[in-house]
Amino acid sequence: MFMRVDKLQAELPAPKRADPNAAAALQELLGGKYGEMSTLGNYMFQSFNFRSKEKLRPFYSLVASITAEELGHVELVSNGVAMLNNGPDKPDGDAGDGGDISGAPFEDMKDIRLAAAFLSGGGGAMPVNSNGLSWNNDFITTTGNVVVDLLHNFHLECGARLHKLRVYETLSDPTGREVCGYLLVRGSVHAHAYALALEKITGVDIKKFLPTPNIPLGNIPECQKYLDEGSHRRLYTFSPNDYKEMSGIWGNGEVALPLDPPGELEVVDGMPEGGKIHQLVGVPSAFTPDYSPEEMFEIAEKLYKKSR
């Protein structure tokens, strides 16, 4: 089962301006072939379908714990997309009604790359790529063969690294770049973890492929703080009691990759501290949360007080 915490895995800075085309680029990291929906889907179904779990516990625990982290990555990218579509918060943006909508307040939206993000999704994220094509089951590999699945996962993480670097190069807003920086560090952890798992089970030194593509994370400013705090050396169990067995793979004297800050790899019980979820202000003229939401707010306030 999964437990949900009302935080993001990393805190995202507010966007400098509304930039729906940047949000569309970031969608590639959500619903693209190598996006977070794909990493989540692959590891989740591999963990569900894993055979001989107790006899192969270190490998099962590795895939299962990374599954939980990937669910948070889907949440992180989705928030980044919504923030870029929304732009900086406007004080009292929820106040009042939507005004005169006959003046075409969203006329510019017809010319953006993903008009459906506004016309259907109200500026939110959807499981689609940067061109609006739906993410689908064809992006999932779960063969039941441990070596084949681990090798696929390694390939997926290396492809995702390339993916993120390319998207990063299209963005200038701090929100999208922070999403990329965090995911580049954590994705490299997952690639390293799958490389170690393959090394343990086959004897082949897969680590020689890393990093792929060959650019040190220290070259990317948005990665630096996560490297400084040692995020590149940590895997989280995302559980209070389970999945500790993966320390036989990620640990036992294994160390960071040569181009990353040095130190031993460690398994951490639980989850990262994380950061707050950005509070998006409603846009009444787009009927989010509604055209005239005052009554909704009054009802919610009464319910909130009753819950205290």
Given for the second form:
Protein chains: 6
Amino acid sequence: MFMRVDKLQAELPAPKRADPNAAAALQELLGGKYGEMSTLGNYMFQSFNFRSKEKLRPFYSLVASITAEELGHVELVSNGVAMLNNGPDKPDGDAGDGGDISGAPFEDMKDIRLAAAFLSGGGGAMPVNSNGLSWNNDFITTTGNVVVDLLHNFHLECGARLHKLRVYETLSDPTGREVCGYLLVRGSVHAHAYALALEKITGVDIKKFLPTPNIPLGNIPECQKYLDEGSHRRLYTFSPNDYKEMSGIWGNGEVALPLDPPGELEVVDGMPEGGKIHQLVGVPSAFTPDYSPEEMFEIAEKLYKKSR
Amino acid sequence: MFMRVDKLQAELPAPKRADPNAAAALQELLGGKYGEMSTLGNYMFQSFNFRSKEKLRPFYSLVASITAEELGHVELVSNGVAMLNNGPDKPDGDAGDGGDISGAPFEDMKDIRLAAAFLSGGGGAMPVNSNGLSWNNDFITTTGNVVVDLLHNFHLECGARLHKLRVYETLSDPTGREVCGYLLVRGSVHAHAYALALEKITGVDIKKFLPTPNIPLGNIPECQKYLDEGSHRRLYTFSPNDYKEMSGIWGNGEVALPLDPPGELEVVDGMPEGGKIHQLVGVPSAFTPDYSPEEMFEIAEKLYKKSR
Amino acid sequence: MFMRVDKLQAELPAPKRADPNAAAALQELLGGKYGEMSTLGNYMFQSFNFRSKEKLRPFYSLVASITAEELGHVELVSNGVAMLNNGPDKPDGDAGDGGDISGAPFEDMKDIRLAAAFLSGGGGAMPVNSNGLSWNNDFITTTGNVVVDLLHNFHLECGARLHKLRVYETLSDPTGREVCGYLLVRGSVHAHAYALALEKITGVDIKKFLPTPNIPLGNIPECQKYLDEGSHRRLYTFSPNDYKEMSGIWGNGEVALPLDPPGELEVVDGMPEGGKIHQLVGVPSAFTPDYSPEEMFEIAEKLYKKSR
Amino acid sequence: MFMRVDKLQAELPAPKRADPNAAAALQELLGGKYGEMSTLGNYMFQSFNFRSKEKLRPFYSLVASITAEELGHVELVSNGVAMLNNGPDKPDGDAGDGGDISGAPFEDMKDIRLAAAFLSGGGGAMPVNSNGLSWNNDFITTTGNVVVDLLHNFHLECGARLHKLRVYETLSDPTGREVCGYLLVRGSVHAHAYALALEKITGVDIKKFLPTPNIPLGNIPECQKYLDEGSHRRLYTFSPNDYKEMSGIWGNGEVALPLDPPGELEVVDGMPEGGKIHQLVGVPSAFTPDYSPEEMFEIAEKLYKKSR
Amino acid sequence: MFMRVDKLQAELPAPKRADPNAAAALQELLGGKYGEMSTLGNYMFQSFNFRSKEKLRPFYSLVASITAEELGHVELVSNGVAMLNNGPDKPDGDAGDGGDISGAPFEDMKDIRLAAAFLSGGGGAMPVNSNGLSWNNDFITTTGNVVVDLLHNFHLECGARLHKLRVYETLSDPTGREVCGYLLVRGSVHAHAYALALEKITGVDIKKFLPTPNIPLGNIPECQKYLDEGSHRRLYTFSPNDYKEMSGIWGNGEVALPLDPPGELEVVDGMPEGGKIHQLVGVPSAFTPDYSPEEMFEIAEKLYKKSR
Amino acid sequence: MFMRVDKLQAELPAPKRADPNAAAALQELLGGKYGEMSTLGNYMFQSFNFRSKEKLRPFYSLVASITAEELGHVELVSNGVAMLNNGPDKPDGDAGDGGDISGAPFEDMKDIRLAAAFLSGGGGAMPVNSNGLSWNNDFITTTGNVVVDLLHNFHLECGARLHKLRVYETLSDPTGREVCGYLLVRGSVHAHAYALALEKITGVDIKKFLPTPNIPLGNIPECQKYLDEGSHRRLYTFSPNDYKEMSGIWGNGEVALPLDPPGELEVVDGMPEGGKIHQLVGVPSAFTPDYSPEEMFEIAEKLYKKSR
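Return one more block: the form predicted together with a further copy of the same chain, after the form predicted alone shown previously.
Up next: the whole complex, starting with the chain shown before.
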């Protein structure tokens, strides 16, 4: 089972301007082969399909718990995409109706790279890559063989790091850069964790591959605050009570990677504090939440009061 | 953010025999157009992309919370699929190595409908439908228009009910039938919830469509115990503290559908008690968790002890 | 069986300039999830697969007849796409050969959003969406359950209306805007018709959802002439003799939607007068109809004479 | 524009038994690369995108008119698929409700090749091939170059003939065999017509390729009656008034292919007489048209009476 | 550039009977995510896109050369698939015409798992997996980052080994088993080679992962002859003169993996001796090479004589 | 079996500037329906699946040999794509590390048409079309019927010629234009060869279709040098010793097409001289071959020396 908390794993700064092509670039980290839907999908189905869960508890717990974190990554990138599509909030953005729409108010939307993101998605995020292609089962490896699956996951995190770095290099807006900075640190943790898991089974010191690509996290300014708070040494259970057994792998005297700030690895019960979810203001002229949303707002307010 | 709990939403009885074609039928409820990946994907991205969240809090909370429940549905169907592929547990199933594999020990696997489920997935679940086709973004509607999205969701739940009924009619094994019985009750709740949400906004008494197809839940023996415990009147927040505002929609004196056991609708904080996750015993001759897993088990046991 | 008439359902004004990105936006209404290929595909296969056709004649006739109209919608959007890709006709555009092509005469085509529309399609329309992705069976719901299928159709028309509105808002050229204006009126008729069909079966006054999105047709200048002529109150049988029985649903004293010009609904035998099909002038330098088409024209002229 | 007539192009005999795998084989002729959706899609979009329509009238008319016939082919195969899935009609098949569904009444449906055809499609036809894969834009060639498009069409019809022959060889039921027999004759006409069109332009006697594969139609018993009535020498305009100009190509003294019954080719105004559409009886236990359809039937009957 | 030699890399024994489902299982090794089209596609595009080829010559040569070997693997599996579909050769199988085809001579083909393999492919191989799904670009990783790409390749070979083992376990026919046996040995070489390449760059002793899954090649009887001849210690340049530089990686005192027969690794110029390509006898009743091929054979014989 | 030679079939001039949209246009010739992956895939699988190879030796040899040439075409286009993405080589382009990447050094990459080509592919080529869609099995026809397959191939080459011409017309950079010029000549040879093969079997003078589109090769300046050297009259066996029998088709007194420089057709043993492969300089800031590649270069140099 899964539970949900109405916060993001990291606080995202507001975008400075609407930039649908930046949002489209960020989509690579959502629905691309090496995006968050892929890390989620792989670990989620691997955890469902895991054989001999009891006998392999630390390994199962690791995959199961990271699955929950990846859900939050999908959420984080999605929020970033929607924010970049939307741009800075307009005061009273969703007040009033959409006005006269006969003057081609969204003419510039036909020239954005992924026009369907506006025409169909209304500026929201969807599980597609930066070319608009759908995420799908081809991106999932769940063989039931523990070494093959973990090795796949290790390669996946290294590839994902490369993709995050390249997307980061295309973005000037703080929203998207923060998404990348946060994910680079957390993805590094996951690569490290899978390396340790593989090392336990095979004896191969595979963590020496890290970082791949071989640029230190410290070179990315947006990673700095997360390194300072020790995020790179921490795995959360993302659970009220379960998955603590992964501390047999992430912990036990293992330490941070050489190029990162030093310290012991630790498993933390529960989840990080996180940040608030950005309020996406509607655009009545784009029919979000609708053309004339005022009555809907009033209804919602009444229902809200009844719910208290 | 999301958290995870190491339980299923419902306890599944053990399968009586391995039945890969039954597992393949159940895949329709996992990766088909009207399967759980679709309900999950629609509500998840709709909740990420929701406009004017504060002003439409009860509606946002409803979609956001049901998303979390759908994660558990994906998990439940996936467990059912893997169990049906695997069959009843063999005592010491994963003890010892895989033995002599030169005698075509899995010859019958080349005749199952979805051979890749064995050859690639090792008998696990994957986000594909009953014909092996991948779930994908074509199944997602997230327009940002609240009425269009909710109307889509209502239609989706009705269609999903039809698909669950038909899959149920093909299954004789208790595992798959329990999955269907549970999901029929919970899907009915979601259809009812979206109907109420739409009624609040539009005034249309759309819940009169229910049940669609027009067969009462009571006709399905596997639904009975869930009806008895009142599951059909209950929405969980699936959250430690959030999403309570949906009680403005699900509650407020609203009652069960006419053909179901009567009573008031209620929002329950947190999650249901759930059942334990079935232990999938490995099959060393199929290389799950590996051909000779014993050393891996020993390593895991040591790591487990260190984690306590 | 189907017959064809060499006219469009509506007369389209000539485009003012070639605008491949506008054509690409219009593709969303052709091959997107909520485009005309989808309405066509859903109703066509539902009508083929319709159970108990005789006993449910008015419902069958409705779906069967609207199928025929949707064929004309696919044709109309396709014509719009090709016209926008082509731009205004050049006098004698296809006279002479294509001249010297060594100077990169179509260099600007590599920067249009959907380059394959030129490189492969030669500026024609194809069943793809605004991102170039193919229409496919994932967009079809044909369950054989009448309520599920009709409910799907109602939601589909509402979603299609939203998509038409957004595409309209990106277009400044009269060709594309006319396509949208006409389709908005006709799509409104279809949504209304499915609402009435559902109301007959379930008693739910589902037409109160309309218009969704909640902007009156009257706000769209390009809809005005169609409203004036009462198109919003009319369903054509699109048949020499069949499908009249749908007047049991569309008719019978039912009237126009409240925000539209008032009046009774009526079923009209046959088809609307329609407008002429725009003559797409060839571009010999793009090898349409060929590099040196003159000889082909002469041959065609001789054959034409023989056919009289 | 298109019109519809409530008949099939050929009368189909009732199936002797339900045979979902035969229906699945027939799907190759519906949604496969060389199936009727492909001939339809190619000619339809080619006719929309046709350049210099006036100057190339006989060629345009040929493609435009055959498009209309292909719609009827899609309809014919779809009817065949649904009939084979359904089996012989049960008297009062859709009377009464669906009864007790708890005994896995459709257990055999989990073993059919395309389980989704039942689980989702309820035994109806869908635009997929014999492996369940969707028809899509990859199967369309519409370049705007007349020779390339016609050459593609000629190859397409030859390939389609091969596929029809192979599907025919797998079917023992009369319904599917009749579909193949009829389509073999009509496909032969289309191959012949495109050959003549190409010959007019290029002077190449390409009709000498026919028949490809090199088996005479006379070897197929199910073709005989269509040959006897001269169907192989006839192209219908499938239009009240248009497309007669194709007689410049199909006519003009051209005669039947050497291995077929001799005679002149002729263009016939309008459409063939056709046969009646088979009444698919509903299966309430499969929720078609619904679980308890009686009330719906009564409503429909009242509406029907009002429509007269 | 590439050259072709009219031999297979290994001699395949004739099949004992036609077994389309066995052929379909083998398709997993052709068009599946971990099949030979994937190893080919990855290495081919990586070698095209390789950066700093001169400076990284040994690494480039390794990837470039293995690409050529993979072409032969695609060929080998394809031959195996076609042979299994075809069954043992019938003497004079393609002499005479196809006879009377009106008796449903291929009725059993509608029940095979991948009916399109017969209906469309005529029993040939296609780049699809064991469920009939197409190989595609989603299976390719070509990032230009050497470590990410090599790590991907190492994981790919381990995953491919698992898939080969499982397919092997489903096959009783000698043709398919020989394909698996040969590919297991050669795939082991490639995994070993990528491990060494990665070790050179990173210092990580990653070859200790091998074999994964952890079953020795010696346990597979069909591998024995290849081990005996030392195939597991040999990389061919598959080139007249190029790619020798890979001996800096595969060689240099490196030795066979511990569980395999011992010995030094060596790069061998050119290609292995290989075996002859099986002659697929046509089936005139299935229209291969055609219904009445005799005339074609005579023509070919004359042309053959002229070519000498 | 296949061998590889470390050269391109034609020497490509260096690009004048990086032009990712030109590279994206060129992708149509790589992964589009009428691109080189399609010609390769069709002929490769047709040659694997060829029935009665011995009896049809000249035809088999033709298809088998052209397959090998197509591999080189895929390589050539891929090199062109990568070169256009990369732009002119920077002296010491890959020396040093990637420097400070925090200033959005690749901001312009988010606006290119196929952003994933940079974000994921690092500027390399992939088997996708100009809209980023994957090449797949839908583009393959391999029926086993010789006439259908050859006719398909003839149409494919004509369609491919049209696509090459249109891509050529969008390119101003010499790299891409040279790719087109070379492929136009070689594609013309293949169309001619398939025409002759079909003529031998059917007697139809199908080569009179050529050139299609009807523009002479001589009109394309980039074709001139290849015409001058007689490339249009030459088929290479692309084999050390095999496939000579195709001279029964390509030769035997057959001559060049009327609009091309005159002369006899000839089969040439082996392969053309070809040109050198362009050295793609890495871009450390884009992590190709890595962020700090110097150590890797040193390692490679040492390994290179050991290999001599």
